[in-house]
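The form predicted alone is given below as one chain in C-alpha cells.
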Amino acid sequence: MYSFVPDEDQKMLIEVINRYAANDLRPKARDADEALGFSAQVIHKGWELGVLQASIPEEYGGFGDRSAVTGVLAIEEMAYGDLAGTLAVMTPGLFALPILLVGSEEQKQKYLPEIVEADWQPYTAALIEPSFDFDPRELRLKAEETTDGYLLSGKKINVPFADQASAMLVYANLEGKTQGFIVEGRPAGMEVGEPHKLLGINALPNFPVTFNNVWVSRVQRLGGPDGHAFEPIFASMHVAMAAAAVGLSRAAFEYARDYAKEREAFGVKIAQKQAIAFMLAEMATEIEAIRLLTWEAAWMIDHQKEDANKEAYLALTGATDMAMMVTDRAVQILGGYGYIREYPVEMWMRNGRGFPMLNGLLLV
C-alpha cells in the first residue's frame, strides 16, 4: 500500500524547490515571457537544486536513485512557480532519463556523467511532430536501416534549445516501432528553423528541426543495436506533465482565491458570492483529484505495476482538462483584471492551454 505522506527527504526537497519557485521563477516569469527566455542565472540556479542529479545513480555521476513519486513532487512544486521555467531547467532530463531507463550500458557510461556532473547544458529531445493527429507510437519521422547505421528523415517541432543543443534524442519510426536515436551536434542534413511563436510558454525557446537523411551509427540507437521498448518513457512523460499541470493550477487557484477574499463588490467580499464560491470549490476539488491520481500513477511506475502506463495516461488526460478549467476560471474570478497582463492569471491560462500539445517536454 502506498502512502500519501511525503517522507522527510521529500519534504526537504519540496521546501527547497518551493523557495526557488517563489523567489526566483514566479517574480521573473512575466519578464521572461516577454523576453522569450529566462536568464542563464535563473536556469542554472534551478539546475543546482539537483532534481535530475538525484534521479541518477552514483555509478553514473548522480547521487540517488530514480523515483517517479519524488519526481512528480519536485515538478509540481517547481511548476507552481512557472511552467516555462520548469521545462527549461529540466530540459537535460529529456535526454538523460530515457538513457537511464532504456539506454545501453555504454550509453549510460558515456552520456550521464557528463550531463549530471556539469553545469546545466542544452541536451534535449525531439518527439513532437507537425501533424494534427500526432501519436508518439506512430511517428512520421522515419529511420531507415543501412549497412552501417540509420538514416533519419522527417520533421519535428517544439524542440527545446535545439539551436544550441550539445546532443538530442530523436524519436523515429523504425519498421513501425518508435525508437530513439542519439544525434550529436549539428550533423549534415539537420536543419534548425526559426523559434516557434506560441500562445504560451514563451519563455521556453522551442524550435522546428528538419532531418534530411541524417546518418547515425548503430551504437547511437537508444538501447543499443537491438533497441528497446518505449512504454516506460511514455509513462514517465505522462506523469511529469500531469504533475506540472497540478503545480500550475495550484498557482492559479490560490491567486484567484486570495483575490476573491480581498475584492469587494457591493460591500461584500466576492468570495462570499455563491457563484464565486462554487467555482473555487470545484477548482480545488479537481486539483486534489488529479494530484492523487498523479501520485498513484507515479507509485505504480516505481513499483512496476502492470497498469502503470494506463494510470499515467489517465492522469495526463485528466490534468490537461483540469488545467484549462482552473486557469480559465481564475481569469473569470478576477473579472476585467484577469485579462490584463499586469496580473499573472492570463499568462497561466495561456500556458495551461499547451498541455494537450506539449506532452513529451518533461520526464521524471
Contents of the next structure:
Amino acid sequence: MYSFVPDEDQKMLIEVINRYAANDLRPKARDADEALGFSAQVIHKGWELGVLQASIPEEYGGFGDRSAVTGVLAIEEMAYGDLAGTLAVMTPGLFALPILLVGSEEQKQKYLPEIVEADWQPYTAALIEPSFDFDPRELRLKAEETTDGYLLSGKKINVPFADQASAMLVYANLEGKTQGFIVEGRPAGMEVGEPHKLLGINALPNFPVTFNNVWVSRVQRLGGPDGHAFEPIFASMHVAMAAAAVGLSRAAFEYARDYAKEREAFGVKIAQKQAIAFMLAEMATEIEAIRLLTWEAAWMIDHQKEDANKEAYLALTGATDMAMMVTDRAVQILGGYGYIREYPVEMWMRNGRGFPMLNGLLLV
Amino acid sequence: MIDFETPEPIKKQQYVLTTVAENMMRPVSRYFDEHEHEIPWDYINFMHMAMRQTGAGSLAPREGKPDKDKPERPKIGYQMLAFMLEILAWGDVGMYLVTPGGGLGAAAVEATGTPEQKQKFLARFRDEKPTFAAMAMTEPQAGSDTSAIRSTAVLDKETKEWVLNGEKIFVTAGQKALEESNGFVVVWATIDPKAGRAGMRPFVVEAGTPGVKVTKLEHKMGIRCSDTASIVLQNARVPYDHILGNPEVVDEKTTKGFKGAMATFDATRPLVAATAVGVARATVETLKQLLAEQGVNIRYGLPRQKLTAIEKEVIDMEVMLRSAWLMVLKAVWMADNRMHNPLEASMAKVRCGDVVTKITQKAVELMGPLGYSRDLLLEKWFRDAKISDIYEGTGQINRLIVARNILGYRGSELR
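Please could you give me the other form, the form predicted together with its partner chain, since above is the form predicted alone?
Let us now look at the entire complex, which starts with that chain.
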C-alpha cells in the first residue's frame, strides 16, 4: 500500500536533525569552508543526534535497526544544513555500516560497540582513487593474496580524517572484485599525504593515502576470509549521496525562492516575473521528483527488491543532474550576489558539483 | 510510514490490462493511426463489457448500499485509475482516449455535481451500449486563459431552462459523446459575460439536445484515434438542474464555478500525466529491446565517463520515467486520501509532459533511420507524446500553478 509520509519516529528524527542543520551547521558552514574544517564541538553535537547509532542493533551497542529509508530522510535533513558537515559527522559510518551490512560476526563484535557506544571517533574508509575514470567496481588499488593474508598496493584520495584515523576500511581490487580490508592505525607501507584541497566541501578534512605492500591479515578482510558482496555497500552509497543532493538542493532552492520574493526590479518582486518564477517551479519539481526516486530506492533496499541496486544508481544519476541544475539556478537568481562568498549559494553550487565523484563518502 | 508496495488489487488489474493492451491495442495501433476518425468498436465494446462486469475504471456510482459488515478498505480508487490509464496508454494512448466510461466529462460531474446529479448523469455509463462524455472548455479565442470564454448561458425564467450559445473547440470525444452514444458534454459557459471567471458555470448538455451540433473533427499530429470535435451551440436549451453544483448559488457573483473547473483539474491532471508515463514507458521498453537485439545492453552502475553515449541517454530516460511516475502516484495517493493536491497534481503534469516529449524525441533519434520510419511505432509515439504537454493545461500553465503555490502568490501577484 502506497504511502508518502514518514512515520512518527522518523518525523521526530527529522525535526531534531533539522534544528541541528539550521542552528549549528548552516551558520558555521561558510567559516568552516574557509577554515577547512568544522570545530570538533559541531561534529560531536551532530554525532550525538544518533543517526548512525540508530542503525546499529542493540546487540552491537546501538539502539535500532538499519533502515535505508530512515537513513535517506536523516541525510536529506542534515545536508540541508551543510554537505561537508554531514560528511564529517557521518564519517564513522563509512567504517561501521559496511561491517554491519556484510562484515563477519567477529568484526561486528569487535568494532561496532566500540564505535557507537563512544563519542565521535575518526573511523573512516578509503575508496576513491585519483583517475578520471574512477569506478568503485574496477579499482586500481590491488590486493594480492599471500600465504597468511593480503598485500595492498596503490593510491587513494579523498579519505576523510585519514591523518587521525583509528582504523580505515580500504577497498581494493582482489582478482577483479572490490573487497574491503580493515587497516588499523598506521602500518608499515601506508603513507598519509597533505590535506587535499577541492572545488567544494572544503570543511571535510580529506587526505591522499598511499599503500605500498601494506600487509593485512586474513581476518581483517571485510566479511572474513571468504570476503563479501560489494553491491549492498554500493547501493547504500548511491541512495545516501542522492539524499544529500536532495537536501543541498532544497537549501539552495529555498534560499533563492526567499531572495526572489524580497528583491525588487522594475517595480515588482523578481519572483513575480515568470522568467524567475518558472525557474523556481522547475527547481521545486526536480527536487520532488528525485526525492521520490531516492525514497523508493531506499525502500527497495530495505525490502530486498530485485532491482534495488539499479534504482539506487538511477537515484544518484538523477540527483547529480538535479544538484547542478538547482544550485546553478540559485546562483543565477541571486545574480551578482550569488557569485560572492558573503552568500551561501556559490558554496552550494561548488558542493553540488561533487556528487558523482564524491560517491562513497556517505552511507546509510 | 513510507511505502512503495503496489496494492494487491492493482497488481491483479495490471496483469489483465496489460493483456488487453498487448492483444487489443498494439496490433491495431498503426491501422487506426493511418485511418483517422475510424472508430475502434472492437476495443470499445470489449472495454465496455469488461468494465461493466468488473466496475473498473468507471466513476459511475455503484448500485446498492455499502455493506456495513465489511471492514472499510483503504481508498485506492484514483491509484487504480492511474495504473489503468498508464497501461492503456502504454498500449495506445489514442485508443485509450476513446475508452467508454465518461472521461473528463464524468470527472467534472464527479468533482462538481450534487449527489442527485451524479446519480442522474453517471448512471448511463452502466447501460448496455458504451457511452461517452466529454468536457468542452476551450474556445477559438480562449485556451489556457479560461476567463476569456464567450459562450453564454441565459436563464429562460418562463420555462426554467438554460439557453446556451457559443462555439467550443478541441473537445476530446465530443463526437462520440453527442453522436455515437447517449452521452453528454460538460459545457463551460458564462452566466454573466462581464463577471469574468465569477460568471463561469458548467452545464451538462446531453446527446440529442436541439441546437447542438458537431461541426468539425480535427486532423492531428498524433492521437488520431481520438476524435477532437468542434461543437456549436445555437439556442441550445437544457433543464435548470443541468447546471452542475448547487443551483442556489446561481445568482451569486462567485468564482465557485471556476474553482469547480480547477478542482476537476486537480483530479484529472495526474491521470493525464499517467497516460504520458504510459507512452514514455512503451518507448523506453521498445528502445531497450531494439538495442538489445543489436547487442547493445545497458550497463548500470558505471560512472558516466565510462558509459557509451547511448547508455547514458537510456539511463537518463529511466531516471525521468521512474521519477515522473512516482510524482503521479503521490498526486493520486493524495487525492485518494482527500489531501489537497493542486501543487502535486501540477508538478506531476509538468514533469510528465516534459519527460514524455524528451524521451520520445530522443528514442527516434537513437534508432537512426529506423526510428524515423513508420515500420516502428517509435515515430508514432513521438507524435502521440506531444499532446501530453498541451492538453489538460499546458506545461506553462502548470508551471504557473506550481510557481504560485511555492511562492504563496495569488493570480494577481504572479500573472
